[in-house]
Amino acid sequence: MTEKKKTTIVLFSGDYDKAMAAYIIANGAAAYDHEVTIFHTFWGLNALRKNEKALVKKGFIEKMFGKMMPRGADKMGLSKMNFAGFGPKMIKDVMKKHNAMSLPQLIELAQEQEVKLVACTMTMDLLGLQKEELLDNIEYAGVAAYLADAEEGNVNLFI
């Protein structure tokens, strides 16, 4: 019996296009029977934020971070040609025309394929994000847990 291949991805970026790339690679690896982990840290956590506002108690700085960061994967901007929010609308229209999956759909597919979605707890503390603000059925861990997965990884990416 051959051991299952492992792919790990650190999603650091909060850019829609970079998050899409991470999820396309993750879903492709899962389809090829890899055990896949995406470790979301810093701005990459925005891909895991729920669209709706959660009623949680926060301090002033945490509230400010919450207001400045996009709420949900579909609200993330592009890394290039964002054009004050017009760029993402254009790219989403092109994607729809070509029947490409949106980032929220890619995240849902990853969950269906049992890709391990991990939120970095240290970054959550720094940015004032709470579990109630993030998607259901994800995991929470620190860098040591990611490193344990990455150490066994055949493919390790930083996006």
Contents of the next structure:
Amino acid sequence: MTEKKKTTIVLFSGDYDKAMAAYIIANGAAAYDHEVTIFHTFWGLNALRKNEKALVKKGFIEKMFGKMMPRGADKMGLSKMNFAGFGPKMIKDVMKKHNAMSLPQLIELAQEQEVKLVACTMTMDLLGLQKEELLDNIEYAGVAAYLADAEEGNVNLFI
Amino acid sequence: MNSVKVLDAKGLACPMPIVKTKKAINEIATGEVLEIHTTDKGAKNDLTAWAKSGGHDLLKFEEENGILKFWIKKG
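To test you: the structure above is the form predicted on its own. What is the structure of the form predicted together with its partner chain?
Everything in the complex follows now, all chains and molecules, and the chain you saw is the first one.
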């Protein structure tokens, strides 16, 4: 085969269902032998947060942001029918029944398949997120690095 | 048909059948045949498209009691 095709996905959304769609496509594309990049920006960064609290210095507003946003993929809400957190519980039950993978599992699988996970550093600053709070083995970059991948991309999505 | 490997992907939901198939095909040699069993209804279209894109040959497809069986020759 000739040079590898590329898939690039911008994950802007911080909803469990939308992030799931992004990660299913990313894992599928990796199975298609594409080089895959997911660029996490704004609320999408929360998918990369670790569950546990990291000891980092923060200002007041940053602390508030940190408290109000979901700490990790498993804590994210649904874009529809969230019902104050009851929706995700229901859908996770249904997913188990249908043997669908959970979002944290999909993220782990993506890392196994060498999907490049990128955190947007500018929005990390805006939301007060620091490297210590995000998953290990991810990359940090801005719009130029994303565009460098995207301009050679065959599939390019904004979710 | 002589398959060198059988992949049991029954009960797995999208995207697992395709991810597992990819892993399994990496473990066999060109020209060898991989047999895949799955229950995901989307797999017929998924695996057909995947095989074509990767340059593999879908030799045979069979459906039996809700189990979809594929034979893919690595290209």
